[in-house]
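As structure tokens, one chain now follows by itself in the form predicted on its own.
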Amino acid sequence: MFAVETKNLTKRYGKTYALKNLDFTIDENEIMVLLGPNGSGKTTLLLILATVLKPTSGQAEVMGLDVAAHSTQVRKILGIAFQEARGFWRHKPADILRFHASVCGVPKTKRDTLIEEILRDLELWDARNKLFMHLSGGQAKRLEVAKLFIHRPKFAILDEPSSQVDLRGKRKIWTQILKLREEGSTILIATNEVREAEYLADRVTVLDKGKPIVCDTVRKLKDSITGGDIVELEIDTPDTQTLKQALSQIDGTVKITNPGANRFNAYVSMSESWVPRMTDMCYRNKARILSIRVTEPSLDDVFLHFTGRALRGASDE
């Protein structure tokens, strides 16, 4: 049984489809990242799985429970951190988390210790007595995701969990998300930040115009781009043209350019396999390698490859 499964899931607003016949699964104890631009259907899918929205048609199940027919039972096993931080304006972070802990059934004897631990881990301890309305955008966002780390649900949903947060704060959040997975939670994250996706994902689903374009590990998605890896080489050789010809004949080579004396750019598939072949060829031809620099495609490149559009700034709205 999948932790999450949808079949022909559709959500329509008038004539506009936010999701269209979506078939989608998440394995138990997996971090699945939804990658796509604003308007791709990411948030709509999250809200349906969280029982906030009802599908127009099709089916969605969480831990074997239909989200429409058994919404109350589904809510008991999930938690969600919304894209926009939610809180009572005149309440303080510690009080907001204390209320959240009580609603989610965290034992009273453990609440204060757990709240202090999470506030310190997310560097919110010094702001614990500020009013919510006085928190910075980054502080409010960290407080929003802190609710999940207090709750520690069986199924955790996070919508843009580190938006508005600086790099140090992002790392703090990502560490807690990985810890949550290690403790047995299944996690679904919607983001359009490729660094976040690469850091966290067991698998990535590229979503565009309400449909899944591709789903796989980050490594396999990158390797699926033919010639996507660029290997920049500087090789000491007396015969540039002969070496260029030899490089072009290595399995996995798509294109070789020669931008300068003894310098080559190799556009290859799966550089981790290509580089050992190249070094062996150079050794046999008595060509001395002076430097190697490998650049892999980013998830931006993956999105462009599969959709024909750039991830950032792309929208179907």
Contents of the next structure:
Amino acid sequence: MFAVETKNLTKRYGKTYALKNLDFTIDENEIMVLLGPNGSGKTTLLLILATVLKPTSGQAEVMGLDVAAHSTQVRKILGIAFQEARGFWRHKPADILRFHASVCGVPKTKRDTLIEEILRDLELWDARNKLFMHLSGGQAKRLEVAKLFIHRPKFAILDEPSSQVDLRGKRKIWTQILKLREEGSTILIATNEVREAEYLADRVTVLDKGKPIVCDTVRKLKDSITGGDIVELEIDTPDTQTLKQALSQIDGTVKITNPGANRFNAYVSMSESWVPRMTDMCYRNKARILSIRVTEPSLDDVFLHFTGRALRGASDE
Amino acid sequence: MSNIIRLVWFDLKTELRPPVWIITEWIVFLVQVGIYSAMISQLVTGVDDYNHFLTVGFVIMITFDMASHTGRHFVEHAHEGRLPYLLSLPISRSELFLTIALQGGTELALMLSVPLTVTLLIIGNLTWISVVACVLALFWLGFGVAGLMLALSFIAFKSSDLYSAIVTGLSAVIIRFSTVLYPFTFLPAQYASAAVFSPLTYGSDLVRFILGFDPTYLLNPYYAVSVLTALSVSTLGLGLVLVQRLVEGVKSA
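Right, the form predicted on its own is done, so what does the form predicted together with its partner chain look like?
Everything in the complex follows now, all chains and molecules, and the chain you saw is the first one.
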């Protein structure tokens, strides 16, 4: 059984489709990252799974429970950190977390210890008695995800969990997410931050215009781009043209360019198997390798490859 | 049940620490009754107990303010992103709506406690029966007004500024074209025909009937109960449907 499964899931706002016939699954104890530009339907999918929105048609199940028919039971096994932390302007972070913990059934004996631990870890301890309206954007966002780390639900949903947060804060949030998974939670994250997806994802689903474009592990998605790896080489050789010819004949080579004397840029598929073949060839041709630098494609490149548009450009549309 | 109490208390405690808003409203009421009503009633000769009449009117105005505040609050929650959070909590929808109604009701009860007691003391009718009957009538009116504000929520979806402007304007009209400040029988025909559309007309006349005011000034109480019931049921039902659509992100206009 999948932890989450949608079949033909459609959500329409008036005449606009936010999701269209979406088939999507998440395995138990998996971190699935939804990657896509703004307006691709990521948040809508999260809100449907969190039972906040109702689907227009189709089916969505969380741990075998239909989100429309058994919404209250579904809410008992999930927790969501929203994209924007809003709504409790006149409350204090410690009070908000205490309230959230009590409503979500965190045992009273553990509540205060857990809240202090999470507030300290996310560097919110000093701000615990400030009013919510006086928190900075980054603090408010950390408070939003803190709710989830205190609740520790079986199925955790996070919408852009580290947006507006500084680099140090991002690392702390990501570490907490990984810890949550280690404890057995299934996690769904929507983001348009490539680094976040690469750091956290077991699998990535690329969404565009309400449809899944592709779904796989980060490694496989990158490997699926023909010629996506760039190997920059500096090789001491008396005959540049012969070496260029030899490089282009190595299995997995898509293109070779020669930007300067003894310098070659190889556009290859799966550089990890291409590089050993290249070193063998150099050895046989008595060419001395001076330096190698391998650059993998980013998930931005993956998005560009599958949609024909850059992720950042698409976000701005 | 414990989650319902937690939810109600979570918001209520911020209102009560310190209860500035409630105490200010009480002070305003006492000033209105002690100064304005005492003075103006000396100028009015057509009604014997105009001071009492007006004091009840001020209680109705507080009920109206509180009920519209509850309705508006709910719409603001939908707008500000708080409602989606509440909708994601592990409680049923009916419990959530019960929480919102209970919170509004508790705030209304707190707000009315002093004004209603003072009014009943002034009128000389402070009995358990009159307290219970008045509270029921005022809550019934409160449900209707809160529902009306919810039903107007589709405007907030287009523009919260426009919504605030319309609600403020509408509030002024609903109070002036009603029997909150003057008896129905004294209204000129064109004003009276507008006053029959104001829910406050029925609420204020019903409370005055319960408190033993001269029935010749007032509308038929059975008629008032019927209108308030119809108003509460229809506007609350419509309001909840519209808010649901607002949460769903569909323009409900």
